[in-house]
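As a starting point, one isolated chain is supplied in structure tokens, in the form predicted on its own.
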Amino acid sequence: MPARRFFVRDAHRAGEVVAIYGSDAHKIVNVLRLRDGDVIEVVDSHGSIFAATLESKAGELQARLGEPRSAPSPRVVIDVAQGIPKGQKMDFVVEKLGELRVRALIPLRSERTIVADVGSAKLERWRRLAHSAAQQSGRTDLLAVTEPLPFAQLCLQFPEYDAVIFPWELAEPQPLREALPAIVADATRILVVVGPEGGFSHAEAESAKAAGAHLVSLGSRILRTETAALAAVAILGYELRL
């Protein structure tokens, strides 16, 4: 029921009534043309999935929750740190990573990042896009879009992952299909780090390697920043059978 799946904040229990607002309410009433008594799926912040019955009260759209079921925990989680690109390229990245079931997207500030600041309005937009991507693709959680992080601070988080994959155009040109099995063997938490339009500097690549990252090549062609993360995650998904 992906087209009828909607997300609400916080944890909930069977029998509770939750309010549905904004674009979700518009979609239910004006696009899907559902009415009181029709059933939708509601997913709360803890990943519980409810069959919920629509009901209106005082002009407000509500849903009464049935018995929950839990989505299976993913065998492997993938986070992506994406160098913040110019313009609306990040919109595309958010949408596609949301469809590819990446757990979290970390907007990354690095040496060659051109975008000086990411305001709250832009973050909110990216989170709305992640919300739409989850509904469209039928996933049972939302891609988490975090606050932007400086490169040096991201490197400090590398030990939290079993494998950190660092695509770099100057990495040893070993085919990824040969390098990847050893890198991700038994890994359950993986981080992919992608640079901005100008890529990573030599100093950043060396810092990442010293912090435990695996510098890898995505092939002989230099991919655009908005393409690199998608390619890496798709290849990971194939290798890990996700």
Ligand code: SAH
Contents of the next structure:
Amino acid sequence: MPARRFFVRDAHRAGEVVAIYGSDAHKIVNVLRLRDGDVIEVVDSHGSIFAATLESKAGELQARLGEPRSAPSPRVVIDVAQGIPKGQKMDFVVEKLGELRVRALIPLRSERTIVADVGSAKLERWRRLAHSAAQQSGRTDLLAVTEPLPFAQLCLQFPEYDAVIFPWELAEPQPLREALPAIVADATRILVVVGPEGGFSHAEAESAKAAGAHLVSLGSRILRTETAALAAVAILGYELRL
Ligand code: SAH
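So the form predicted on its own is up there; where is the form predicted in complex with the named molecule?
Starting with the chain above, the whole complex follows.
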């Protein structure tokens, strides 16, 4: 991970000037001790990477973008729908899925979701954590944290994926090692759907299956909700040689 790589919001073009704030500005000025005219790398939310020249204006740090060199688009895209857990547990999920190569995290409202409402402050916090996780792991695109989605609506999105993997502790206990190759063969868009603390109901598992999901077991032990997605994505990474 280049020490001089910084992420900014939105999509940008060569010639634009972007403002750099907060801890990024602090790092540039006080830690890296860079000055006007020095060059950093700026990554926008579409994953374009720009060489950018620092210039400050009225005490605010800015960077003027040069020509972008696009990041190669990933061979396989993995999205995760995560049953919204209680308290701060989603922080862990965001952080770990941000380090792994998950494209989007969809906070999922299902029958046994306890959290009534995800406020905008919480969404903002998750998006900030995704930002630091990307910086930490050297990925050029950010983990996108989408607006929360109800279970039924998520099922309607299954056709957008080549494979939908639905870890369910009550699924037939076939080892994933055996089941996975056929499920993900030739898949380039994969969705993993994980339940909240209380898991999914039988009715939900049935409707997911009817909508095309593969119900799979992650082994004989019950994993905590915040462990399940991490385990599933790590296993997928192995299988798909990511
Ligand atoms: N309903 C259960 C546990 C839910 S665990 C209970 O309360 O006892 C939360 C989520 O993690 C589940 O919905 C499932 O998606 C996933 N999960 C945990 N352990 C699993 C396993 N052994 N196999 C498949 N999925 C698992």
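In this text, rigid core is short for the largest set of C-alphas that superpose within 1.5 Å between two forms. Nothing here was measured: the structure is a model prediction, and the numbers come from that model. Residue numbers count along the first chain shown, from 1.
**Student:** Would you say whether R224 is displaced between the two forms, judging by a C-alpha shift of 2 Å or more on the superposed rigid core?
**Tutor:** No: R224 shifts by under 2 Å between the two forms.
**Student:** Once both forms sit on the same rigid core, is the C-alpha displacement of I40 at or above 2 Å between the two forms?
**Tutor:** The answer is yes, as the C-alpha of I40 shifts between the two forms by 2 Å or more after core alignment.
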